[in-house]
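Encoded as structure tokens, the following chain is the form predicted on its own, with no partner shown.
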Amino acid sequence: MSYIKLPFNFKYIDDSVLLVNQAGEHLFLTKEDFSAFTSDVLNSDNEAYKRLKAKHFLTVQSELNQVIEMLATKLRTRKEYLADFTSLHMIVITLRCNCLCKYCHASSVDFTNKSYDMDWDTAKKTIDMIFQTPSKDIKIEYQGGEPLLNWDILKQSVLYAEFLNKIAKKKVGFVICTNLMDITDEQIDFCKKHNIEISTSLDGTKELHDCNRQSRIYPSSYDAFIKNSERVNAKLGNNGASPLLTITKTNLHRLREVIDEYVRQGHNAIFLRALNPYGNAVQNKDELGYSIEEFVEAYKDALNYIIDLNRQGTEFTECFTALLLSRILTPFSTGFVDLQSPSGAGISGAIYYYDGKIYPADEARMLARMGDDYFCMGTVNDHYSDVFNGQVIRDIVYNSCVETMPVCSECVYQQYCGADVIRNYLETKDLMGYRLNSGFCKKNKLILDYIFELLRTNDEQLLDIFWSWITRRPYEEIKLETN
């Protein structure tokens, strides 16, 4: 029986071949079956034929239209984030900070310098601009510096957003990204009353945290963090303050200790996040930096440690792996800007600077702080359409569709990856960048190589653990279903 091959990318891995189609479906074939398939001589009785047909790598003429429609539906689902324009809105309400982090990407200023605070007129116009987004589901995230240092403006803007939403009827959520150095009972109570999430930072043990994140006001930033996170959790519930990790040379080879600290503090997830080349991280790169290969080796060791914890009964998620697994094992889109095509910068999220300027992503305002305002889309004084339908965002979209980008268009991981146009511009002064020298590309490829290596083992317990991460359900519940 003759068959029609549908579009796919592939990669040889040891004695197997990994195939991925345009809907993100994947499978492994032996080299022999792959050769027969591509040579149009694979017999329909062959098990590989049945697998290829089930996952829409091949079809027959009588079923072609139906299969194309099914593939299109899956692809539309994967690109669904494009219809939800724009959902995440980050407000840099001040650049002041009471910490002096060695890697500070935002290049914060001393906590006494109020000239870097957002004023009420700018904050009000920012909220007005946010509510013009067509998305029915928006999240407003307050950043800094340390946003709690400009508390009155933050509080007023939350109340104003809630006032506007009485008419807009959107689903609105709030997040405050704070180091928790000086959070007050009043602020915690306000967060509880208005269902505001707390995002914070924890870089490991006391030694590691204090080394990376030095306080301007206390002898130990770790001690202040622990004391105040306990207060927050007591009022907002466990994981009331969700921490984010930044990996530097200081803690790169001690990630098992970092994970143990997260578990000890009652957290059930960690995001293994590499250092970004912005702000103080650039100035201190000799002290803090490492190669992509070093990061990936540390990531793999940490991931294996986390998997072992899960096997032993401690439910704990590695969030970046979970994002990639969601893209690999489901057709659903993820909200992670760096793994979207076209890039989610400006489409999925936008950031409003303390002075009213608007950027497509956090990294763009970091670049501006370093002296390059290339990605400024406009200001809160402009018309919404001029900002979000302007040349900057059009250039981002044009230069970030991995399906048509050189190298990416042929990459087997195309459907699971994305384009970081701001990083490309930083490294090459070109939005499309140069994949052969791209650290972003190299890191994602090496990590995806390892994830597929794990998936290829077909370890049932491991797959149950992975599905628990994707679905955010208990491992034991997933295990019962699969058994």
The other form holds:
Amino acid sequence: MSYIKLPFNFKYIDDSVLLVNQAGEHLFLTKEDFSAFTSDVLNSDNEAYKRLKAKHFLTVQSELNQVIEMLATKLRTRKEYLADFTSLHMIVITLRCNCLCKYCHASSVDFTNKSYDMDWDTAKKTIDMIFQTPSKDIKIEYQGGEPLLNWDILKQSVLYAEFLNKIAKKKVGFVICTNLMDITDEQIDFCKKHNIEISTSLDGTKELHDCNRQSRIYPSSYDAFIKNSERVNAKLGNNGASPLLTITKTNLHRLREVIDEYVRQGHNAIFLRALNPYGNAVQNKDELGYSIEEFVEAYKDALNYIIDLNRQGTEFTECFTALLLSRILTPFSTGFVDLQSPSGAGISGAIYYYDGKIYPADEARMLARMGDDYFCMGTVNDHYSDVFNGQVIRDIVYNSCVETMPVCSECVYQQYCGADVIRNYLETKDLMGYRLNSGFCKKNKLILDYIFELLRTNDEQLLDIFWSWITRRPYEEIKLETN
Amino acid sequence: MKQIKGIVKNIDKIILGKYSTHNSIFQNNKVLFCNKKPLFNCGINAYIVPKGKSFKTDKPIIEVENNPPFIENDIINISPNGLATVVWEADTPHHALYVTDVCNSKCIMCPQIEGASTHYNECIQILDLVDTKNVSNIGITGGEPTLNINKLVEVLEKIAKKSPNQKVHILTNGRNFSRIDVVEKLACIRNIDISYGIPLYSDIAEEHDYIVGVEGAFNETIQGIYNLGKYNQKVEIRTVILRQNYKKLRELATYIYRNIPFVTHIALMGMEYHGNAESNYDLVSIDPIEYKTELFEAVREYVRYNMIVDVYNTPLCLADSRIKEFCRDSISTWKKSYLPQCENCSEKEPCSGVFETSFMHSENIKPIKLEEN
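Alternate state requested, the form predicted together with the partner chain (shown: the form predicted on its own):
So here's everything in the complex, that chain up top.
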């Protein structure tokens, strides 16, 4: 019986072939089966034929229309994040900071220089602009600098957003990204009352943390962080302040210690992300930087360490792996702004600068701070449609669909990846960029290679752990045991 | 099923009525069990009398040897051959309406014996007689209930009118739902909470179609489930495990998760060796102990996917102990039995038991001893 091949990408791995289709479903074939399949001579009673058919890599004429419809439905489901439009709205409420981190992407200024604060008029217009988004579920994230240094405006803008929401009736969440250095009781109480999440930074042990995160005031930023995070957690409950890790040369080879510190402080997740080349991180590149290969090796070691922790009964998630696993193993859409196709810059997230300018991503304002205002979409004084339907956002979308981008269009990992237009522009002055072996491409490929290597081991305990990460449930709830 | 046969008079068509042992004047449509002709005989559809107590009447009357197994307010169906069968039990919150004997599939392990008659009208009459206010669930089964969609809608509308927002579970092969207008008709019925139990046996069409006995059935069913999804209907997937599909239960789980993740429940079901499953025994039969590993792996897969899964009709002694909490006591009381060796089993209470209707049972059924746990 003749069959029809449906679209897929593939890659030879050792003695087998990995295939991924447009719905993100994958399977491994032997080289022989793959060769028979692509030469249209695979027999219909072959097991490989049945697997290919069940996962919609091939079909027969009588089922073609229906299978195309099903693939389309699955593709639509995976791209559902597009339907929501912009949901993450970041506000740079001030550029002032009380820390002087060596890797500061935002290029913060001294905490006495109030000319870098957002004023009330701009803050009010920013909230007005945010509420024009069609998204029913919005998150307003305060960034800096250190957002708490412009507390009055921050507080007023939260109250104003809540006021507007009495009519708009959206699901609104607030986040403050703070180093916690000088958080007051009044601020903690306000966060509790208004259900504001606190996101913070933790780079590992005292030694590792203090090395790159230096306070402009205190001798040890770690000590101040610990003291205050305990206060925050006491009032906001466990995991009241969730920390983000920045990986530099300092802690790259000591990630196990970093993870131990996270566990010790009661956190149950970490996001292993590579340093980005923006702001102070560029000036201090020699001291902080590392190669992609070095990063991926450290990532693998840390991931294995985390997996072992889980095996021994400590529930702990590596968030980037969890994201990629969701893309590989589930049919659902995943909302991660930095790795989407088309790019989430602008259409999933936007950032409002202290001076009222609007950028499609955090990195775009970092770039602006470095002197290139290319990605400025407009200001809060403009009309919403001129900003969010303007040339910048259109250019981003046109140039960030990996399905149509040379090289990416043929990559086996296309369905799990995305485009980083800002990084491409930074490196090549072109939105689509030259991705053949760009650092971004190399990193994602190496990580996905490793995740598939792990999946292929068919280690059932590992799969249980992975599914606990994907579905955000305790491992205990997933593993089946005789009781 | 509770039934009794006797010598019948004055009957040329099926009679329905509400079983009673005392002759209330406020009650209509009675099937009265009595020793002598009552003085007041309005509102009586038929009599059941003990042997030798027959009397002269122009109403249907059955003379029976033993006391009927019915209880007050059971709905009884009396056929012209003298068989009285309960069609609606008064003392259970779960009820089934058997709307048709006709089916458009020919499943090789179907336990029902296919026929040519339909019972939609009789079901509507039953609904006229009963109080559905305190009924927790009404099952609708056949045959294939959707074959006469207008009649099915009539039955459902009747239920919705009698007890608004009633939970109704329809067992269907889902093939007719490949026509969106059929789904629309059902989805438009107001004040009713319908869920559909639809069988899926394999992740590829050829294997499913072989089991169902109809080419193209898989595609119709999948299209049907998509159409139900479009109308936000609740869909449960029912997978009977037989020789032909037991090896790929895990792959089927992945197929369901990747293609129809909106289904609300999955039931993995042991076979009832009756009807086609009995006549095709050599072809389809498999001892649950033989698919212990495959069943465990399928359940684990659904658990990972965070989908709700249950195992039906599988005695605990034949299942992997790690999935014990998923094995349900699923067999209807009137069909359920235990084997003599089950008397010594410490897990008899939560166990499904076996189908009394099955012509044979697994040789591996053995008591589980408490010490083992």
